[in-house]
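One chain comes next, on its own, written as C-alpha cells: the form predicted on its own.
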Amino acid sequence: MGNTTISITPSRVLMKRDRMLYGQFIEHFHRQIYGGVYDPASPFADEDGLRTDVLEAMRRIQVPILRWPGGCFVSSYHWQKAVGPVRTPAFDKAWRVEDPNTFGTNEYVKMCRKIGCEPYICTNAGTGTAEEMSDWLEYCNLENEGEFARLRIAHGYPEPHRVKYWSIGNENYGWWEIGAKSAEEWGRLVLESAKMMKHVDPTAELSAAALSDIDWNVNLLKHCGLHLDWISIHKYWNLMPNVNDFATYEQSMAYTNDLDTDIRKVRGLLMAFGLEKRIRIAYDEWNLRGWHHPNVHTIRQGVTKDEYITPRDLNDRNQDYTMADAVFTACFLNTLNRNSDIVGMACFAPVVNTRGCIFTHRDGIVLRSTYHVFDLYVNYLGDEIPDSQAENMPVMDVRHKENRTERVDVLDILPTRRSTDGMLAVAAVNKHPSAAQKLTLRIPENGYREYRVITVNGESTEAYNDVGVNGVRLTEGEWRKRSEAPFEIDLPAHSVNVIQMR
C-alpha cells in the first residue's frame, strides 16, 4: 500500500469552477432520442412523451447544460421541418436512417426546462447557411419581431425560449462530417454566421468547432476571435467506430496520461491571440469510449442494415461499462476542474443510451458506472479549488492499447472547498487495479473536526450495472470524528472517492 501526502491550504483559493463542467450531450443517434429520452409509448412517458424516470435521473445529477441535436446529425438537419403541427420526416444523411422529426426544437427546450438545465443548440454548418442558423435563433429568442418569432408564437409558444448558448457547427474540420470545410472556408462561414446571430440576439453566447490543430484554429481565431465567446473541442480516447474492441481497464488507465493535451494546446493558441480572457473552452463532446457505427463514416458504405444499423446495438451492452469507465471519467473531471480558469463548459457524450451514463429499457432504467461518478462530483464536491501540494505520488506501468508501456500516476487528487460554508471535499481517485493506497491529508487551518468518505466502487475492475445487476454503487459513509494525529484515509483499489471534512 502506497502512502501519498496532500497538503491543502483552504484559505488560498486558486479558482472557482463552473457547474457547467458537468454538462451532458444528446444526439439523434440510434436510441438516444427516440426510445431514450422521448418515448410516448412508454408507461413512464409524461404528457409530452418524455420519460419521467430519465428526467428524474438527470435532475439528480443536476445536469447544468444539455447540447443538442448533434453531433454529426446536425450537419444535414433543417430545424424548420421539426417545428409546428405538421412534421416532415427526413432522411438523416449522417447516420442513414429516417428521422420522423417529432422531437424538435420546442420538445427539446421543454425537456430542458423540466430538467432545470440550460439548452445549448448546435447549428447546421454543413448543408446549412448562416441565414438558416440566425433564423433558428430568431425563432427561439425574439419576442415577436419577424417571420420566425411569429412562427414560434403560432406554434403555441408566445414567450421566447431564450436559448443563451449556441454552437456554430459540429466537427466540420473532419472528412467524415457532412459539409466538411477547409480551415479558410470555416473561418469565413463562422464569421458571417456569428455576425448574423449576434445581430439577432447580442446576448447569445457563441461557440465554434475547433480542434488542437494550429492551422485550423489560427484561421478561426483570425477571422472570428472577436465574435466568439467559446471555442469547442471534442475527444474520445478509445475510438471504436468500426470494430467494437473495448480498451481493458489497464489500457484505459494509460489514456489518463493524455487528459489535458488538447486543453494545453488550445490555451496556448488563445494566449497567443490575446483572447484567453475573452474566449473560454467548451469541451462539449467527450467520453472515454467512442461510439460504434461501422460502415458509415467509411469510404465503402454498408449496404444491408445488418452491416451498418444492427451493430449499433452493441453500444448498449451494459456489461461493457465498468469501473474503467468510472475511474477514467473521474480523472477527466478532475482535469477539467484543474483547468477551470479556461474551461467553462463540458458535455459528456451522450447522457442516455449508446455510451451514455443512463440506459433505458421497457421496465425502467439502468444507471451505469459513469452516472455514479457524476452523482458524486455534482452533489458532494465544492465549487472552489484551493492550493495544494502532493508528495510521494506513486506510479505504475500499464500497457497502452497501442502496445507501448505508459507510466501513470496511481492517484488523481483534486481538493475542493465549498464557498457557502467552507467545507472541504477532496476527490481522490485510485487507478490501481488491485492495491489500496493510503492518503495522508495535511490541513494547516483548524476547525475541521469531522469527516466522511463517499465512494463509487465495485468488487472488481470489471464490475458493472445492468437490469437486475448492481455491481457499481455509490456508498455514503457516516460522519466520524477526526483524530489529532496525521489524517489518513485508505483508498480502495479501482475506486473514486470524495472525502468531506467539516
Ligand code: AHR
Contents of the next structure:
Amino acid sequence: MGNTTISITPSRVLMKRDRMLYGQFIEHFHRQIYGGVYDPASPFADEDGLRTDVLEAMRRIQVPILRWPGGCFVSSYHWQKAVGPVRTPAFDKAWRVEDPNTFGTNEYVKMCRKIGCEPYICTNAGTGTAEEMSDWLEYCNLENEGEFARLRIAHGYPEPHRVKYWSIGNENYGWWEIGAKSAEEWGRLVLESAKMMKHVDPTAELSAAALSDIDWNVNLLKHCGLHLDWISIHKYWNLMPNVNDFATYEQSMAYTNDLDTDIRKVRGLLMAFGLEKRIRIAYDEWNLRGWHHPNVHTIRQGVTKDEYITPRDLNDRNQDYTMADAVFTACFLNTLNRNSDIVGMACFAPVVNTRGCIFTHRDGIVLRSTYHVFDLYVNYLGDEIPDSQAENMPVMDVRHKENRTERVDVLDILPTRRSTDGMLAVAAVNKHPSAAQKLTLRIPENGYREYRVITVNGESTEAYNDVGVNGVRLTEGEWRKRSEAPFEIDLPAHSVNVIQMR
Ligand code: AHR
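Output the structure of the form predicted together with the ligand; the preceding block shows the form predicted on its own.
And the full complex, kicking off with our chain again.
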C-alpha cells in the first residue's frame, strides 16, 4: 500500500469553479426523451408527461444546466415543427426515426424550470440558417415584438422563456454530421449566425462547435472570436459506434492519461488570440463511453431495423456501467475543477438512458454508478480550489485498449474549500483495482479538528446497479475527532471518496 502526502493551503485559493461544470445533456436519441424523461403513458408522469422520478433524481444532483435537443439530431431539426397546438411529425435524418415532435421547445423549457436548471439550446447549423437560429431566439426571448414572439404568446406563453445559453451547431466539423462544413465555411456561418442572434438578444451567451484542431479553431476564432462567449468541445474515450465493445476497468484507467489534452490545446489557442479572458470552454458533451448506434455514422447505412435500430438497446445494459465508469467520471470531474479558470461548463452525455447516469424502466429508475459520483461531487465538495502539493504519488502500469502500456497515477486528489463556511472537502480517487492506498493530509493552518469520509464504491471493479441490484452506493461516514498524529486516511481499492474537514 502506497503512502501519499497532500499538503493543502486552504487560505490560498487558486480558482473558483462554476457550478455549471456538473451540467448534463439530453438528445432526441433512442429512449432519452421519448420513453425516457417524457413518457405521458407512465404512471410516474406528471401533467406535462414528464417522469417525476427522473425530475426528482435530477434535482438531487442539482443539475445546473441541461443542453438539448442534440447532438447529431439537431443538424436537420426544425424547431417550428415542435411548437404550438399542431405538431408535425418529422423524419429525423440523423438517427433515421420519426420524431413525433410532441416534445419541443416549450416542453423542454417547462422541464428545465421543474428541474431548476438553465436551459441550453443547441441550434441547427447543419441544414439550418442564421435566420432560423435567430428566429428561435426571437421565439424564446423577445417580449412581444415580431412574428415569433407573438407566436409564443399565441401558444400560451405570454412571458419570454429567457433562454440565456445557446450553441451554434453541433460537431459540424465531422463528416458524420448532417450539413458538415469546412473550416472556412464554418467561420462565416458562425459569424453571420452570431451577429443575428446577438441582434435579437445581446444578453444571450453564445457558443460554437469547435475542436482541439488548430485549423478549425483558428478560422473560427479569427472570424468570430469577438462574438462568442464560449467554445464547445466534446470527447468520448471508449468509442463504440459500431461494435458495443466496452473497455475493461484496467483499459478505462489507461484513458485517465488523456483527460486534459484537449483543454490544454484549446486554452493555448485562446491565449494565442488573447481571448482567454473573454471566451470560456464548454465541454458540453463528454462520457467515458461513446454511444452505440451501428450502421449510421458509416458510409453504408443499415437497411433492416435489426442493422441500425435494435442494436441501440445495447446501450441500456446496466451491468456494463461499473466502477470503471464511476472512477473515470470522478477523475474527469477533478480535471474540470482543476481547469475551472477556463472551463466554465460541462455536460455529461447523456443524463437519461443510453450511457446516462439515470436509467428508466416501467416500474421506476436505476441510478447507475456515475449518478452517485455526481451526487458526491455536487453535494459534498466545495466550490473553491485551494493550493496544494502532493508527494510520493504511486503509479501503476495498465494495458490500453490499443494494446500499449500506460503508466498512470494511482491516485487523483482534488482539494476543495467551501466558500460559505471554509470547510475543506478533498476528493480522493483510488484507481487501483485491488490495493487500498494510504493518504496523509497535511494542513498547516489551525482548525479542522473533525472529519468524515463519504465514499462511492462497490464490492469489486465490476460492481453495478440494475433493477433489484445495488452494487454501487454512496456511503456517508460519521464525523470523527482528528487525532494529533498525522492525519491519515485509507482509500479502498477502486473507490471515489470525499474527505470533509471542519
Ligand atoms: O454518439 C452520439 C453523438 O456523439 C451525439 O449525437 C453527437 O453530438 C456526438 O458525435
